[in-house]
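Here's a solo chain for you in structure tokens, the form predicted on its own.
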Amino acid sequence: MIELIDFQKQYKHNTIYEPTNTVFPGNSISFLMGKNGCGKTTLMKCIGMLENYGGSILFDKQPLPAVRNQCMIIWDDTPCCQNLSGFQNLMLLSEDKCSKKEVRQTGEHYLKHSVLNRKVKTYSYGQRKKLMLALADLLKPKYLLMDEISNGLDADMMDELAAHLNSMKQHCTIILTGHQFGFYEKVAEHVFVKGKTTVTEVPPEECAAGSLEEIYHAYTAQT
């Protein structure tokens, strides 16, 4: 689980989150919903200790440093090494932790072979999100964290997505944000809300009685 303990978080003088407590529970998808801006990749980036925060983020009662090789985030836009092959890519953002056969074949999962030799510099949307769901198989992490990760992925990818994450959650903690109700109402156990400067977790038989996008309209309604 990730568990946010007390956690606040301000820009200057605009407070993106009061002090909150919430448990993203173990071996499970939360789906973490709310309107553009309201601070979710904010989230991310704090639970990712890249940003400054005031109280504290667990994971299974352990600050981040203790299980940082544990973690993967999956960002909207997808950094990585553009005058890289993805192949090479692949290989730098293992670690050495995969032989060279292994990355390859889970590569070429997502990728045609000639689309994993190219540069990632010539890339569509797509294709990048892609190279980064086969270093999350590769990496195998057990907390992991995806921003929009449905954007730029087809019907059929994204089908298959859902049947990975739902294979993935045995063993890892995932997180996800999006807009694409969905492909979200597929994959979502737990579901929880990003107001104005709050997280409220929507309790589960109003998500048995209403759809992604109803729940989102009342939650938000005042935001």
The other form holds:
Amino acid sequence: MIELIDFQKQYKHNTIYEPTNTVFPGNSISFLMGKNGCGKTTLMKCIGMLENYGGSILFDKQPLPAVRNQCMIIWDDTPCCQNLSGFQNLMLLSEDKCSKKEVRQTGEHYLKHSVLNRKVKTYSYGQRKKLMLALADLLKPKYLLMDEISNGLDADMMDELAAHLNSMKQHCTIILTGHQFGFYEKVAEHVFVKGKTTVTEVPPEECAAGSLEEIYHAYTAQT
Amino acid sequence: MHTQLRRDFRYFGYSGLWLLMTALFLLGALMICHTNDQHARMNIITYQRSAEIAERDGEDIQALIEQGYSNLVIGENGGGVENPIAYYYEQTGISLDNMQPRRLVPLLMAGELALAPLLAAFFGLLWVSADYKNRTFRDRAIRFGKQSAVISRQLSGSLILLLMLMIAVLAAFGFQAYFRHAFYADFPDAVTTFPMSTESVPAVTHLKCIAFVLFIMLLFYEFGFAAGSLFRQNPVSYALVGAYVIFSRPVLRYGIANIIGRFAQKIFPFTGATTLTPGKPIALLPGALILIAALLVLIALNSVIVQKRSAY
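Please give the other form, namely the form predicted in complex with its partner chain, since only the form predicted on its own has been shown so far.
Following is the full complex, with the preceding chain placed first.
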């Protein structure tokens, strides 16, 4: 699980998070939704200690430095080395955790052989997303955060990703953010809404009673 | 750290940067050896022509050589040599000396000193900002920590520069052998005609020269690294770094580029065609302190920038 304890974040006089206590449960898929610019990606940056923040964030009671190599964030802009091929990126970023053959096989599960050998700068947005998913498969992180992961993926890939996430959660704490509610409804077990300055967990019975879109409108209207 | 260094070296190999850097360092070594060869050819040809004219005029060449020469000063900016035969006789001997393998390392280092600051600074800029440009610094900072990510980038870059310098030294022995062979094929009598020093260059001198060039490369690498961390990879960063390295020496007495020229005069045992020219006068102790302080400040600056910057 990932725990926010008295977590707070502000940029000069703009408060993004007032002191917040939230738990993203372990071995399950949590979905965090909110309006554009409300601070979902900022939370991910804080979880990865890329931004300074107040309070603490614990991973199964441990701070990030103790679990760094088990943590992975897939960003919406899918950062990778643009001048290298997809395969080279996987080799580079998988940090020798897998053999060349495994890297090739995993990569080809998501992308065609010819695409994998092309430079990433020629990739479409969706292909870059798939490359990052292949990387997640190789690294097998214990804490996986995905920012707008469904953007740019085709329908087949989204179905496959949903099934894949459901199998991954057995050994992984997953937090997703995004806006394509149709996709997240298939996978989300715990739903959180980022309001103006707080994160609220939506009770399971409310999730069962309404669609994510209804919940989104209901909760964001309050802020 | 080990994982990150492997990752950096792999990136260096995959990205083709190895090809660019190796080519630049080899080109530097080739240029230095070629300039040495050209210098020797110029001296021997000038000597031969002067000797031909003297013989035609019925003068005794051996007597002229034994007479020695003196430098003439004509006006403020002009000058010349009295008895050019003796002068070019001696200069040819020095040029031939400079083509010997035992002198190669100090001469190569002196030549590299003119190139290394620019190469090292641009490499530092490129090396740190590649992670920012590709936005891979975020992933790296999460998996290894910001500070560790920067330290490993600094370390890997320094090791790569060391490797490049070693390649340049090894290649220079090959280049020099080739030019020497070609030279003696064209001037077979040169080896017996001109006076060559039998003095050997002590190992300590070799080490001093190499250590100084490595220090300078590290200093300018950190300088480029800081520029890359501050301004990222864009034409302005390259222009600023290039302008400082190239243009600061004649104007900034206490600038690191000028101080290097002063130290080069003290450290390198003899001069060659590609030796860095002396900089503006500055005492050695304050100069040394400035160089060391500059390196420490740049390393600290790079660390602070990473800590203070929150968005990547």
